[in-house]
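In the block that follows, a single chain appears as structure tokens, in the form predicted on its own.
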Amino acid sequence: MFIDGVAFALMGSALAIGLAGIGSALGVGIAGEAGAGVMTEDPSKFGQVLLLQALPGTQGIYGLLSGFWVLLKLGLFGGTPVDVTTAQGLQILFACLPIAIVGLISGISQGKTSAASIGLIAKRPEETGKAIILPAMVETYAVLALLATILLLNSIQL
């Protein structure tokens, strides 16, 4: 087994998993405070705040499941290790960069908007349905930015 190939193999794992982790926790973290503040005014709206603060969480699930998507490919759950190159370690590095930045990225935008939402629920809980559209629509370029990395990943020949 090349090190440096696996070196930069697990380095691309762990940025998919840390960065769209670190914006989820931050998007998370963003709409949170808003749904606090909607739920010292009227508690009864728990239901529909947890649901726009749940939202932004999704890009950390999308880069874990980037980041395991190496791992499987190198071999490093109960199979055989795999020989990899620096060339390929590179390969899979760049590969996890879409969901990785995009997952830090978006996590962030949709908490904001997440929270945005949530103001508007406070105000107007009959829209609940078009609050929740609007960080979903968000959600759409992490989703993409999913597909791409796995797509790359899958493009790859070990």
The other form holds:
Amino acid sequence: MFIDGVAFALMGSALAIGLAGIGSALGVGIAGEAGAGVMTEDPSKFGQVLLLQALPGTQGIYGLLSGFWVLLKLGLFGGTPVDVTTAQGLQILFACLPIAIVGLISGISQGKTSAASIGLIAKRPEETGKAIILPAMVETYAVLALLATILLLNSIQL
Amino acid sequence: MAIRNMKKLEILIHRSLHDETFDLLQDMGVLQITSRQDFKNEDLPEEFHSEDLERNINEVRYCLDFINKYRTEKQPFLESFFPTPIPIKKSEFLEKVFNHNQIYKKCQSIEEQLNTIRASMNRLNAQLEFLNRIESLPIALEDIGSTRYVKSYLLEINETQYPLLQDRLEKIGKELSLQKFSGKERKCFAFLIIYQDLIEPVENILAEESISILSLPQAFEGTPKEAIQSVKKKIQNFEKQRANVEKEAVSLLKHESELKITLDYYASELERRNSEAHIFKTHDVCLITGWAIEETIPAIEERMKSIGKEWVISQRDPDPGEDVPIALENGPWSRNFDVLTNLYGLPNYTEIDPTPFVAIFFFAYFGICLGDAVYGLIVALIGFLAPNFIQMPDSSKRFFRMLAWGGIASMIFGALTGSWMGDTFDYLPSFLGFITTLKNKLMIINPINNPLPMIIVSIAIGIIQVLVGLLIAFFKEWKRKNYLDAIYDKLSWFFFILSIVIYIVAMAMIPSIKTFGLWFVIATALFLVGTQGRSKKNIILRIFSGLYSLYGITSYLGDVLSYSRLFALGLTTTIIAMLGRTIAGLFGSSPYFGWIIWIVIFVGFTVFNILMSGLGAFVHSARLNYVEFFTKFYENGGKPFQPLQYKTKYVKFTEE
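Please give the corresponding structure for the form predicted together with the partner chain, as opposed to the form predicted on its own shown earlier.
Below is the whole assembly, all chains and molecules, this chain first.
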């Protein structure tokens, strides 16, 4: 039984890191394409473009954080491994799903918004502040998903 | 703490004082000149044409761009964000006579030469590509073409096709010669010489077999190999030529600061000329109208005295509905946060300046979101020191100071939640154990082991900001004498939310006031039901729309829950720091050079974490203020106060 539980928990950890990471990778990629286009016209916008491109990168961090939390909880990261039943393993797996799923999709959406914002600063560089706020509106839901994952993980007793 | 009072000034001067007055106004930079629509100039003398100035500005800009393109030495990274200003005395600046024309012509001629060279090189490279294809042919290229009696072709055909071609050509007649040369990739070349009489049948055959005749892009001499050599030589010559011309372009760099000063001069001149075009003139007098900050008016009058007596200044308050430009004035602390108000959009003239409130909340939010004592210290040091070491405009200085104060807040919240580079301080060497003890003593909430208190704190802060927003909205309506709206729409919601909070607190902690809390909720809810439908005539409709309005509590609930991000972002910083510490520890335990790896990984994670968490802290703190707070009361739409002044992008005035 010991093996099953850990396997499920690790799957949760892997999904959180993997899916949220994919979301961020796609999002940062979409924003980067738009940014490179803008910089062919005006390379001096590098700073602002980089800032906007970095915004969809946070989902990956949230996923990594959740996955790391699971590893800490299991005692696999410098500590003594904890016994995990199948049920507990499944609980951890499900607890990881919010950030995994929301991270994947919100990362892509935020990337699109960032790309649009990069288009905005191409024409009106003085509006960088507003351009940064729009992608942050998407990120709200990634933060909420992270919050859910953390609270769920925290409520599981090992 | 507020929006500065503006006055509409009307300065009536004798025509002879025109230039001196504008000198003075531009020097002071206190008056935003507007035009008076109700007057018509009686004579329209020297109508101002801005084309000359604009052309000059464009030419100087072109020169600067050109010089920048051929800059050889790398500029420091910071220079691109905060260019070092050129110091110059104001009097020197105003007497600036620099003829940029020569440099402009030079830039143009260099660019033309480079374009010609580039075009020639493109052509030569295309030739080279062609010659490389037929490189192995041993024939002299000048032999291809036609003479009086014969014509020669160079053909490129498939190996398999060659016998067929040979066959068909032989059938036409004997007066031709066909020679085969090996080529690349299953192709071969054929050199065909024929008498002029045979042109038609031969070309027919070639067309039927769809064989391509290679035509030379240009007349070459010698075999392809020799031709390649000569083309390469030509390219080398052009390259040498280009290097020389580019050297010339680089040498123009010495004029850069001259050009920058000139550009600023022309821009200031254009600004002034455009302002002058706005004013009203008669044969003897000029009338200058514009906006000025109330406190600066005595200074204007004082300075005007020095230029003569033939002037009158009158002032009046802005009329309601007039488009008054906005200048904010804030205390030495909250001033640093006005970038946030500017980002969202300046307030209307009748609106209140939200900067002091935003300052306090942003300070706290940034602190919670970054949420680490050591990172806070690093951000605070950078934020306070950078403006002293790097020359930058005032607005950037304030931005850095805002981050620095956020860093200080982060030190406080980091200490309270026990995050010092995550949990790194738990692993200090034993002789530093007292620091760990101190850290643990300061910690009052541990969000990792017990997240609930921190979430409650976040949401409580959110409730406070929403309530503050409603109170501000109430006072705003009250000041505008909309007493009923103020009480029914703003104060009632304020008390309804407050009553719910009291009831929840009572249920959780103080059972003795539970009944009071419940009645408080019921009373405020009834008040809302009774007043929210007041626009409806029908009594039933009125009650129903009153009841429906209670549904509005969901939007407040959404607002308040949104503040839970404060907790999540603060925790993110801590956990990423822990992750960095753990991974650094894993790799750092390798023998001999382990400590180097440890330092590299740990420092890398720290820098990354500060950057990403700092970005997140800024963005989300700003968002909470904009979306959850400003929507309660704030109306933006003000235009910034832009007085006539020197438009300087590159220069900075020094003491005379």
